[in-house]
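One chain comes next, on its own, written as structure tokens: the form predicted on its own.
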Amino acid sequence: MASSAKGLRVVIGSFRVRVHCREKSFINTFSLLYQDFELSRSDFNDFHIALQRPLNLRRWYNRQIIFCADGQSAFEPFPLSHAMPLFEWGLNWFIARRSHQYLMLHAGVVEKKGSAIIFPALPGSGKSTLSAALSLRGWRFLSDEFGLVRASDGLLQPLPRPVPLKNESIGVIRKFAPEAIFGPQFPKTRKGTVAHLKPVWSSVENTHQLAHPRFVIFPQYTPGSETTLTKVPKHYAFLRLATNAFNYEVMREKGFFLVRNIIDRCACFNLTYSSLDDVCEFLDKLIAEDEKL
């Protein structure tokens, strides 16, 4: 994946992103993780991102890198070696600030046989690990971070990207799927050690295929627990889903109706699990049984 002096223009979900960076380590990692993504031929870009060294002594001593959005520095500098995590977190920030054509849920989203599961959850619940594991067992991966609900029709817009697994989750997924492709590990980030899982090719290939929400499942990884699925009342599910929406208040009335419509059309559950093998098998059966109805 080569880039011009003006940067690389890549299609990520429904967004066209122009990325400019001259750092070889970032280019190599980006090329590995995003090699299956479509290059944009359009001169229009939703986001213009540049990763560059600051214009001071930190350019060379105790080397750092900064994230620039539309020509403006957006965050404090990161260590140069953390350019890839900075890009991913910066893109999250960019999407959250500017993509109010969607209701943005803090959720993993996967799909199988036409039915999508939304996993809304706070950090530490295991939603990213669970979404990654399902994607490696034949599910279509839409996102581990942003569940994008189209305001026009309530359908889910895929946003498959590298999954930033953290700390113990890295080894868990390596053991679960030895064939999985990872970028390098980045120790001592603000979230601990991070490694990005390359999204499965089929999920990237089907980026433009929308998904119908069928289940809202609130996951919780609990060491040593059995896999259990407990139905929750609709009013409880509504409050939890709204709480996990980045822009629920910004969208006002539209946000209310989008959340309500999702809850109305979906079966809603709490999920407790510890074994990825067990929970993947369990959710496969859930989809198979639902398909018979």
Second form
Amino acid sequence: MASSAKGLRVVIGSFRVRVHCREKSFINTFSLLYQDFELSRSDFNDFHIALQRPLNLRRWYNRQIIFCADGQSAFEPFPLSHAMPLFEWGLNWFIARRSHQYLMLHAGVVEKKGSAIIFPALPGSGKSTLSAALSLRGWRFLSDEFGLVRASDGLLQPLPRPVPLKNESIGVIRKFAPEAIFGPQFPKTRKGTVAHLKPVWSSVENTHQLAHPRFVIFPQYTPGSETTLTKVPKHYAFLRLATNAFNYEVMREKGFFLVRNIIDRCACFNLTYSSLDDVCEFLDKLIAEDEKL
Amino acid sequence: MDSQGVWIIPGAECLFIQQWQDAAILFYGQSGETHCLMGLSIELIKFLKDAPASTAELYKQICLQFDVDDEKLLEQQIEIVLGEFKSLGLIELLVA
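Here we have the form predicted on its own; I need the corresponding form predicted in complex with its partner chain.
In what comes next, the whole complex appears, and the chain from above leads the way.
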């Protein structure tokens, strides 16, 4: 994957993203993590992102990098070594701010045998680790962060990207799937140590294949617990899903109808788990049983 | 019981209700707010969405549709729910 003076144009989910950065460490990491992604041949791009060194005095004694979206600096500078986490967080911010053609659920999403599971959850509940683990056990990975519900038909638009695993989760996934490919570890970020898991090729390859929501499952990692699935009332699931969305209020009645339709067609559960092996097997069985119905 | 006017939902056409068993989610386009309703409040908002009504008419409708053991308690509950709807900006009292 080579970067030109105009930057690299890459297709990420349904978005065309132009990325420009001259920092070799970023280019190397990006090339590894995004190696399976399609390059865009179009001159039209949804997002123009540049990672560049700020023009201030600090650049002489404390090397930094800034995230520019459409030519505007969007955040405080990060240490230069954190360019990759900055790119990923910045792209999240950009997507959440701009993509109102979708209802954007704050959720991990995976799919198997035509049935997608939405894992809406707050940070720290383990949705990224769970989504990553399932993707390494043959599930199609749509996202660990954005459940993009297409406003026109309520289907889920995949947005597979590197999964930013944090702290203990990095070791957990390395042990769970030794074949998993990671980028470098970034210690001392705002969220602790972060390492990005390269998304599996088959999920990236099928990025244009939309998915049907079938389950809404609220995951909660609880150390030492058995894997348990408890049905939750629909109105409760509605409120949790809507309040967890990035743009439910912005979409007004369209958001209401999209969430309503998801909740109506999905079975809704709370999931408590501690073992990734157990929970993967458990969810495999859930899909197999659902397929028989 | 307040019989001085009728309760209306301003912009009732942009109020949407989805009921699942004994609870309902309501979206009100006038305010952009989403609410969760249960029990009596679901029935009252459904009546008011269909047509404006006085407190007395709402009371009658509820009595026709459900077995009411304690009429006094029902009256009080209707007043409380209507007061809550009013404070949420869902309904207004039109006085002739």
